[in-house]
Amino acid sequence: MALFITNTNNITNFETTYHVLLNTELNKSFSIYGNLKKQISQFAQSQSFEGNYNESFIFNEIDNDKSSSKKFIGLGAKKDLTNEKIFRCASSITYSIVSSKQKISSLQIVLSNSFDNIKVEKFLMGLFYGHYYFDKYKSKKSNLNDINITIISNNISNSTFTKILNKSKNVIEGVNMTRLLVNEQPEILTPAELAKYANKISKRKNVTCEIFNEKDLKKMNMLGIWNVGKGSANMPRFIHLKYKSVSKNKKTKKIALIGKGMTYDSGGLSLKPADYMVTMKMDMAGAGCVVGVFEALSLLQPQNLEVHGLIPSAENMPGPNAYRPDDVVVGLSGKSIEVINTDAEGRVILSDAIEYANRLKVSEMIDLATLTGACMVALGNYTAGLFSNTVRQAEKILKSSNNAGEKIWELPLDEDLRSSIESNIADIKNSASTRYGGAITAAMFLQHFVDKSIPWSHIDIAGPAYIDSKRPWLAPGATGFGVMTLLDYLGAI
């Protein structure tokens, strides 16, 4: 099911109309309805509606046995309006229909007069984003009917609107690919199946995909991935996606995006408690994000860009061949890892992917991983943690996250904590000797494998990648977090 969105300058008598307005635009919005202005204004006052962000009221009109509904949604003050607020406002409109029993096939939305092209784009992305629910395994399906939406905006031409609409749709296609992968049950989404999704994208222009199986991993000495995955009946994979456009710029950067792809994490021999195993299908959200970015890149086809998507993928299971605490793993980098806790497996597989990126001689790299519960303790489940060896790259990522409306907060790489991951028998150990600063020590483990000449950032998405219960603008399950931030960072949107 899909949204069909068009643009016009004229408001008509639709059965359902939404008005999205700043707190200074109340009278102007009410005036559209002529003789009804006074009634709407009085009703708004009775509801104490002032146009603050997230405030709303519905005015129902019955005329000649025909009824129409007019919903007014406040955006607050112009100076406080952010891309995140616009995105959530739009998403809440379509998601409220999806999650309700209303059979709405068409509606119109009157946008604030303050909306420029960027704000319209973010609003359209929100509309597409909200029209989603993962109901594959439900006998009673969600209300994902086709909806025709007419956007009323006086500040944008039809040709510009069409360009923005297509871009917004393609971006959310990438986001929803991530959501699909992360929401899928682990019996279906094995490392081999994840590789198939990546390979499908390579059928499109400017995208290639290499897939390395368990035999390849051993031959290539990618033993971090092999050791973590060898305890499962579903063997590990390493996926190398590449997007390279026709470039007119000789200085085009070669960027690596690395995504942790644990399609299921039981903890291995260091078995998780039962309650902590639930939702561990989402431990491949970093990989899902990278696949989602490539889905969007294949549709958007941005110029002057070379991106490598590197995905180490495995299942962490306590099988008869599982790796053990006290094992020493030597992977692609040649650096030895003392295994303290088999449930700290994500960083072990990422060490091989980072070394692979080093050998590609990339200009910079970013990894995304649902790496630590400690990051969730520190920042909650709305915000990702950022760690970086380069101030310039960190600032650019933070700017992109703000543009995308996805919350990221920078945390330090604290040298005082480095001794806690030093090993007596190996180069490094995969779990710190202290429970304090767990997100930091995990990031510093990854940093150990990064070529010091390469700008690198790690984004811990454990908190915002997946939610257990719905939010007013968002279905429960995978959120697709990170895709829009990375697309903005790459200059693709």
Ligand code: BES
Second form
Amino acid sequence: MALFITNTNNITNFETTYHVLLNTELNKSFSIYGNLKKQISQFAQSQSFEGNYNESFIFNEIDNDKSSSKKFIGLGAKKDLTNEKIFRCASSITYSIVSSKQKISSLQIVLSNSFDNIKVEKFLMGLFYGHYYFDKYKSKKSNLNDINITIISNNISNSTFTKILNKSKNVIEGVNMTRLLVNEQPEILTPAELAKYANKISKRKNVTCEIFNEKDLKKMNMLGIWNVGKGSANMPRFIHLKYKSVSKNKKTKKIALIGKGMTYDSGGLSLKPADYMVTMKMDMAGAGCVVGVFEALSLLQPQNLEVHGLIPSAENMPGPNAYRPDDVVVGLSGKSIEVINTDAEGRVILSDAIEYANRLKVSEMIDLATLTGACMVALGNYTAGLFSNTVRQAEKILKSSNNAGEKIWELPLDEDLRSSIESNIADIKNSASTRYGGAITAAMFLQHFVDKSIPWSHIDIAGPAYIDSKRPWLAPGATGFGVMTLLDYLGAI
Ligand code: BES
Ligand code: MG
Ligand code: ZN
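Show the other one: the form predicted in complex with the named molecule, since we just had the form predicted on its own.
Every chain and every other molecule in the complex is listed next, the one we just looked at coming first.
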């Protein structure tokens, strides 16, 4: 069920060998094979292999009774090489084994000579990421056997490699924790169950976890979460995770990460049409991401960091106790919300979490939420939307997204749209009077609750958090999107 990865300087006679190469490294790679070079080179030409990104070919050799296969995978030109490409390339190597019937228990991978430590690290993360499949409910389990992988890379010492390997493994432990939570069926993964997972992490060093149940929520005035959750038999929770490893002499920032935790979004009384309801177990992907980040932090134990993970969690259901369109909800902030559409529930529960972060007097906050279908219309399934009240913070997030190989694109908070969320009877309404710019008006609703002196960014992950069908490098279902970007942002990797 696991990957065992080691490194060495020399290529040996393995049954399965992968070569990961730039478009300038064909000759060098083929040369390793001495007298076979010409044959491989000719075969490459017959396959029109030029080493471009996404190009590959397999050279099979049957020598007496021993057969061996060499796969050459192109990365393209050095100047166009990105961490995203490296990650996907690596992930597709392990995922192609998982999604096939091949019984491969060991292989070696020869890395491009151009890889520095950061690129090797990203590659290793990809290998771990690809070796995943959520098969809990399948009678026929997927091909997740142990695989021994030998990495051949010339530029790296054994001790550095071991360090990078452990780091990559811990990061993907976090990412795969997120995937597990998001993939789990909603009957099992209720708000209380999500809280249990968070609480488990607090058994580790430097992590604490406070859980507030429905009674606490009412007592504390967190009535946004309470109102959205009260229609369900599975009562809401608010989860406060904290990671603190601060040395006395260093000044550290206090960062809040907020994640939307709808364990199921049926739409509530504003019920979703059947086709739109399927996959709504993934509406806690923001929360899953925050829990995944804490899982990784607890394993990585980075220094000089104070992070607060805030998760409002509820199940949005219709029923005799459900909140309704026309209700006016006043939550922790004291600001009143006119409910227009009970399906715009994410922003209502997030408003309490944002006010909670204001009161913690954090130096900055970032929220992640599968908030709007409109964001998917705007950016597609591969890219998250970013909204921010602070240019510097947004730039830093975009840089981290680039390092992580997770695509994020900034959209504006457009003051011209503000009037569309103004209410006649309350301070704000939860659904705009226009359909257009739905991702923006949702973000501006959140902004209404953020203390103006605190840098805040909102990442709408509705698109990239979950996929219906597999991709060459990625199992279907939850993607764990956002964990790597946030860990990079926190300086933990
Ligand atoms: N959880 C959904 C958004 C969503 C849609 C996430 C598709 C992932 C995939 C959210 O709660 C929602 O229902 N949003 C509404 C807002 C509308 C009622 C203003 C939407 O996007 O339609
Ligand atoms: Mg909804
Ligand atoms: Zn939702």
